[in-house]
Amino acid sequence: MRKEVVACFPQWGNYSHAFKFLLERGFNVKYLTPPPITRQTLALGSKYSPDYVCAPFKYCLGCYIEALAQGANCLLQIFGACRLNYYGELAEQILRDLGYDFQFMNMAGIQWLSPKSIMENFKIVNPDVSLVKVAAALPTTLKMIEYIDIVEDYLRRNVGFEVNDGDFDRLYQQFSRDLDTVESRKQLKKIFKSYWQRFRQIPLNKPAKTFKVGMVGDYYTVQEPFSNYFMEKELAKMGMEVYRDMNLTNSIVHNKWRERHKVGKKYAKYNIGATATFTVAEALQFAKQGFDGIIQVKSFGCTPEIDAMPILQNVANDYNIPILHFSFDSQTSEAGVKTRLEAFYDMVAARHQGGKR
């Protein structure tokens, strides 16, 4: 008798609900939602990782180890436009050297224009996989991702102004639980419509003028809250509206890469790699829209984002907008991050009081 497949993808924002739907409905396997990331997750990943590998790799490796301990036996790894393409092979080898027994689907090894390659790799997850079933589940998966991003965009702009502390978090937890019950696109739409109305009914005490800050940065660090020490929530507590264009909806569902590259051509004539050109274009749009500040978050040693830093400074100088850079690794101090954010807020507030925008 074949062993039950228990698949898992590393923790990445709140997209695990969509991954769960795709794996269970499309691949017909059980999905293990990875445990929330903690300092222990990072400690595990750091212990078995090369010293100078980027923090996202350490987070993912730690997630894999925790998932394997909870019963996962099939791991999935996404591909990317940087060293991420090599991380699947590295993570797999490290885990096998540690003695773990599992199946591993590395998306970086798939030739996406070859049905044969796709089928061979999908069979790693389930030997009886049906491409028809996967294709049928994909539209609902993408729509779920889009709904998650719509809700989270609204939260980032408004959670700092809720009248009753915790209203948004409590409702979002309910929304998340209901997403895990979705069986069809029709049900998904009904759930989203109901919660979208409830989110907008949460009472707010929002002044006519608020400080708006745009967040940019590398693909993982800007989207996984724990990896940037829940920076968006910290900014919201200060009464700021937070905006972020980097999400799965814009990068995969709507595929805005080419559009963003055109936007940033003045400052980055050539593609500078990974998500860095997207970072420049996002920052430029925030500056043109009159935002009060920009924050770049990146993992330590992320070369494309390092290359983007002087370009971002040119944008800041041209549009007279303050910009703050953060690099995160396993040694980053949470207290230091909060202190720098408080100083950033004080600077933005002082600029307004002095009439400098």
The other form holds:
Amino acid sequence: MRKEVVACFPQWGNYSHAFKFLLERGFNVKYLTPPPITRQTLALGSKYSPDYVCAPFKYCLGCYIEALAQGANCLLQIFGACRLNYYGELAEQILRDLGYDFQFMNMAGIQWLSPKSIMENFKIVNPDVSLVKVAAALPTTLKMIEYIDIVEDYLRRNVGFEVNDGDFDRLYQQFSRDLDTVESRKQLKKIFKSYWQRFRQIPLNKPAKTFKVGMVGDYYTVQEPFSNYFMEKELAKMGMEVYRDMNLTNSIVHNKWRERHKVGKKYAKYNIGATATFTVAEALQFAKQGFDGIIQVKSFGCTPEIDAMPILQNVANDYNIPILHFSFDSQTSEAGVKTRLEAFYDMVAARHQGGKR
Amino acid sequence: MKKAYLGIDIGSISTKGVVIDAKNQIIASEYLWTEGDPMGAVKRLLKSLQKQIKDQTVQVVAVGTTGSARKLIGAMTNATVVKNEITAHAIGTTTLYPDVNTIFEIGGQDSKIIIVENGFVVDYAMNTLCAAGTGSFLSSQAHRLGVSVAEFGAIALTSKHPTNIAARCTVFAESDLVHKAQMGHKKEDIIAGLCKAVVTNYLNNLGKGKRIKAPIVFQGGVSKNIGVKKAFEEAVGCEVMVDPNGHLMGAFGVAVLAKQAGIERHFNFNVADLDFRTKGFECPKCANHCEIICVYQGNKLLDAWGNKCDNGAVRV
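Given the form predicted alone above, I would also like to look at the protein as it appears in the form predicted together with its partner chain.
Every chain and every other molecule in the complex is listed next, the one we just looked at coming first.
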């Protein structure tokens, strides 16, 4: 008898519900929701990673090791427009050298125009995979991602103004639990509708003028809260509305890359690689909409995002909007991040007071 | 009884304190080494400040703290204002120099640039992940060359041909310095070269893309180094002002903020005689292993922090 497949994709924001649905309903294998990222995850990942690799790799590797310890035996990695393309291969080799026994589906190795290649790779997960079933599960998966992003967008803008501390967090946890029970698209829609209404009923105490801050940055760091020291939460706690365009919906479900490239063309004529063009375009849009500040978060050594920095400064000068840059590695002092965020808030408040808008 | 306001800036290397009156005049000030013991340093600081104002009939009615140990000392002194050092420095400087446009600040372990327009902070940057071009780098190199940091600046001024020293990174700078010394470069040239390296590093790291406009005020402990001041003036091509109290600017700024906050709580200098202690433990409730710090006065828990989630919350 074959061993039961337990698949796992590294922790990344709150999307594990969608991956779970796709793997369980589409690929017909068990899915292990990766354990939440902790300092232990990062310590494990850093220990076995090349020192100069970017922090997202360290998070993923740490997460794989924790997932393997919890019984996962089939790991997945996506592809990307930067070093990410090599990360699957590198992580797999490191884990094999450590002596782990597992299957690995590296999507960077799939030729997406060749059904044969797709089939071969999907069979790594489940030898009896049915493409029809995967295709049938896909629309619901994508819809789930969209719903998650809709809720999170709302959360970012409003969590700082909740009347009762923790209202949003508590409801979000329930929402998360219910997402994991979804069996059909119809049910998903029902769950979303009921929660969406409840989210919007959470009492808020929002002043007429709020400070709006836009988050931009590299794909992983901006989307995985642990890797940016829960910055969105910190900003919200100070009473700011936080906006972020970069999410799975805007990058994969509805591919906005081309559109973003057009928007940022004045500042970056050519594609600067990975998410940097996206970063520039988003920042530009935030600036045009009269935001009070922009924060760029990136992993230390992320070259495309470094390329975006001087361009962002041009945007900052042209639109008179402050931009703060953060680089994260595995040992960033939390106190330093807090100090800069506090000063950022003071600055935004002072600029407003001084009528600099 | 005249009202007075106390500001304390507890940095990694030095602890600064000022007492100001209602007109923002400094009536007492102290600057001493933190020596890795912020609470002990503040006790010594308070004793000294108390001595300086004991002949005047003043009552401290508000306390502000800033610097990297601001939270700890804020709990200890029951501060009304606990502010980050970027804002504190900006407020201090704009109070004394309302026209200032650029603030250079180099402290013990960090450095910042603050851009001011019409008295308001519009942009700032703080060094990250790197100690090059900070006070602790200068003091360790001074030690290596066998001169005291205090004479460093004066020696630098005597140099006619500053030695070029790699500025990108402290490690490079240090090996470059050793190499140049062994090659026979004069000590004063090397020292002047180091001052230049600090400035180059600072402007490359923090000044990039920033609009550096006069009037410029240079402060923080390193501003006492006249060699660095001169190197700055050469690099930016205009006068760089250094206030005689430039090293106290953070403390001064947070004292002004404490005054402006309008909350009054009578402060008693006998805090310096009370027994404070901290207790750290690792929260066992999840794999985050948050390091939680509890601050006690005697057996009374004053405050606790360090937890990432509610599981590790210590209720006061």
